[in-house]
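Only one chain is given next, in structure tokens, and it is the form predicted on its own.
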Amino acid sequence: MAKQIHESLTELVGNTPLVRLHGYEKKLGLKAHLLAKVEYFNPIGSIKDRIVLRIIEDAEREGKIKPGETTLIEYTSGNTGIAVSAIGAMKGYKVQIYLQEGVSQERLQVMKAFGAKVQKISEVPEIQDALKATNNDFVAATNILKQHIRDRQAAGESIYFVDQMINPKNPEAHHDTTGVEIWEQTDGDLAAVVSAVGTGGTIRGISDYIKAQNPAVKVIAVQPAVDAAKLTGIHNFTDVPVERVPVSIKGREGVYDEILTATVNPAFEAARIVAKTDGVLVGNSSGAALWGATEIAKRPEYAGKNIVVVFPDTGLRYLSTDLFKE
């Protein structure tokens, strides 16, 4: 029998399962087939493992970073920070995370467990001021953080900003892995893909690949309502100034065919239901995506057809929040 030994958890990133949600379909009386891309099967527990691995390894190949010398920095609502913390630890980098307010306690603790230095943005006055002025806008705060980092670099620090918001490796990673997997796992028998939008990298990368195979496949973007602050990790991009629209989708025609706007209660309820019907425990952005996929699945034209919904992470990172409190 051949040995099956991996040299690092990085070798296990990607190739996550696609699972039909039979129980959820039955409970809601849906005629379409809902297929969940369950990204918590990535080794560090979320879809962000994909982009962080791509960004770090490409930066290494390009000579931009070096283990033992460079400190990796990211501003995040949690999952990207966790992936940077873990992969940075695997590869020998120091990691500093600036953490968005309102994220679950579990995410903070996980990053610290991997050895990262974690600083809440409430502890960085200029970022806090930007958030207050922009209704807690993630993109606006990232722009302020960039200047904060440039100041540190000018002072001689060896630091590298992962910068998932604008790094082109983000959508590239999803084009080359997530999109390919969805197409191959369904053997091209696919009517629609539904994804919540955070940085925009996931939906952009998947859409670019899937639509190149079959332009008829519909790509549905789910955003949170402007006042849905509890839907952390995803970003409203239609009711904000253009400079706050994620770069991955800004001004790009054809990335998505339709936008659905999720509110807190329906998104949370979708996550609660699928946990009980199919044993799939996911976070609030997955709940928002599932709510969106459910709305699409109710339409008569999708009866008997496959709808893929992206589940970015595990619900285990939300147990201290209101997500599963009924």
Ligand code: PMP
The other form holds:
Amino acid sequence: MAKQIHESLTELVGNTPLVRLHGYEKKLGLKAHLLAKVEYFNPIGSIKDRIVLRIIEDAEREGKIKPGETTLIEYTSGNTGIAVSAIGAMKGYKVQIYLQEGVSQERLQVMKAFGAKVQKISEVPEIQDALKATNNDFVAATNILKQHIRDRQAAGESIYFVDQMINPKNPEAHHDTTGVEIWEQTDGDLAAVVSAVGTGGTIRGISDYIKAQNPAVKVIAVQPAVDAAKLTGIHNFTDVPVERVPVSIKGREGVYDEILTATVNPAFEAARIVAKTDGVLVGNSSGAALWGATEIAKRPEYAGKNIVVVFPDTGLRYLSTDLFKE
Ligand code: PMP
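I have the form predicted on its own already, so could you send the form predicted together with this ligand?
Up next: the whole complex, starting with the chain shown before.
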């Protein structure tokens, strides 16, 4: 018998399963086939393992960071911070995470468990001042944070800002892994891919790869309604000023064919149903994506066709929220 020993959990990033949601299709009477890309099978539990591994390993190859010397910094609502904390720990980096308000308690605890220094942005004095002065302007706060990081770098600290919002390795990682896997797992037999949008990395990467194989495959983006703050990790990007549109989406209108806008209750409801019908426990952005995929699946032209829906993370990261409180 051959040995099967992994040298590190980093070897297990990606290659997640694609699972047909038979129970959900049956319960809703859908004629299309819903295939879920279940990203909580990544070793640290979310789709963000892919981009973080890519960003860190490329920065190492380019000589930008060194274990034991460099502090990895990220500004995040959760999953990316968890992945940076864990993969940073595996590779011997110090990690500092700045968190937005409203992030669930268990996420903060998980990052700390991996040894990261975690700070709510409201607790950083410079950012607090900027938020007050700009009436809670997220972009202004990010810019202040960047200045704060540049000041520390100028003072000689070895710091690397992961910056998933603008780092081109984010969509690249999805192009090279998530997109390829979806294509190969369906053997090219798919009519649409549905994904919720946060930084836009997932949809951009998948779209670039899949459309290069077959431009007829539809790519559907699901964004939260402007007032759906409970749909965390994803952002509305059509109704906001262009400077707030994720960079990986900006100027790339061709990456998606259609945008659906999810509200809280239908997104939560979809996540609650699929847990009961298929034993797949996912977070609220997966619920939003599943709601969107269901809307597509109801259209007669999709009968008998494969629709892939991306599930970014596990419902276990939302137990302190309203998602499964009933
Ligand atoms: N769902 C969750 C739970 C997330 O954390 C994120 C990333 N913020 C997304 C979806 C969106 O993925 P992307 O950033 O690749 O658009």
